[in-house]
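Okay, so here's just one chain, in structure tokens, the form predicted on its own.
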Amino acid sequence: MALTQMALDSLDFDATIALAEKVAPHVDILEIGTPCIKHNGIKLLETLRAKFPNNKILVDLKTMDAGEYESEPFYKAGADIAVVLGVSDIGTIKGVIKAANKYGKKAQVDLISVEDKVAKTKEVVAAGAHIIGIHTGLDQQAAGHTPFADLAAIAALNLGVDISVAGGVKAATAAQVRDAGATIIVAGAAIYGAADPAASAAEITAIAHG
């Protein structure tokens, strides 16, 4: 079984809330995507936290420096998961982990653009990371990349941490992602681009929950 995460990527505050209202009952984790959190800030997190007490909320900060200082206000405001980049300094990653542990929350390390993903995963799990994010970015997707090879390599390590997979996942591939070892399946465009986002979210969650 895997959890589902819905990426909220719009810059429009009200549109983000409206979409969340449609999909929140049908997903486990609401993700405030990087452009969205940069544009709307902590107020959006606070609004979503108040409206959706039953969902976990991830803020995709993609922290690159000042890990503890940058992430702590978001954990304090109700984020369950904050994201730090794997390409950042290990001290930065440890700072986010420290802030997460202080509030009983989780730190996710995003492996986007990391050259040696296996070595980095071992390093950050040893440092206390709670979730490893295998992230095939939009630009990488456009070049034809998928997350499956990276997922297989990370899952094979069997380190006992959650593995989140993002990058073009849809209903047709959700079972493959789940069976390959993902414990969190992230869908964005497959849900918000659908004619009926709630139905699409429900379909993917049914597959993920297996």
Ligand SMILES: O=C(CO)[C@H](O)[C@H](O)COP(=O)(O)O
Contents of the next structure:
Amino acid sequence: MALTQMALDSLDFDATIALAEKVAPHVDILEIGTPCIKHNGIKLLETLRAKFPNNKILVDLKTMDAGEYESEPFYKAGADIAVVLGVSDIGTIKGVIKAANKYGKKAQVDLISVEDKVAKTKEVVAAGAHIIGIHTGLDQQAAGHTPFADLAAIAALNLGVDISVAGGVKAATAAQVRDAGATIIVAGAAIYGAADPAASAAEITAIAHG
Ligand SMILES: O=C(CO)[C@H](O)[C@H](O)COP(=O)(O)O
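Next up, the form predicted in complex with the named molecule in place of the form predicted on its own?
Shown next: the complete complex, the earlier chain at its head.
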């Protein structure tokens, strides 16, 4: 059993709301992707929070510095999860964890471009990170990479934290991701690029929850 997260990666405010209207009933978590949150800011979070009380909301801030200062306003505005980069200073990561705990929310550490993902995972879990994000980014996907080997290595640690997996996941690979130990399955392009995003979201969620 895993939760599903839909990555809203458009820059367009209204198109993002319209897509969220279609998929929200079929996923557990709505993600405001990095380009989208940079382009639209906290106003989009506030709008989604008001419209979709039944979904968790993740803001993919990919914070690199000033962890507590940057993330706190987003938790305050209703984000359930904020993302900090694993390559950032441990003080930055601890700042996001502190802000999350203050609001009873969660901090996710994204392992994108982290050299030693096992060591980093142990370090940030010891610091109180709630979710480890195994993430093959869009540019890495374009170069042919996938998240599966990293998922196997992190799941084998059995650290008892949530493991989120992102990077080109689709219906055809969702069961493999779930069975390998992901507790959150992220899909962006597989849903927003589908002819019927709601149906695609429902299909992936049925697999994730299975
Ligand atoms: O965080 C992201 C890019 O940095 C994407 O939102 C994430 O990779 C999910 O999208 P996709 O399923 O299309 O890979």
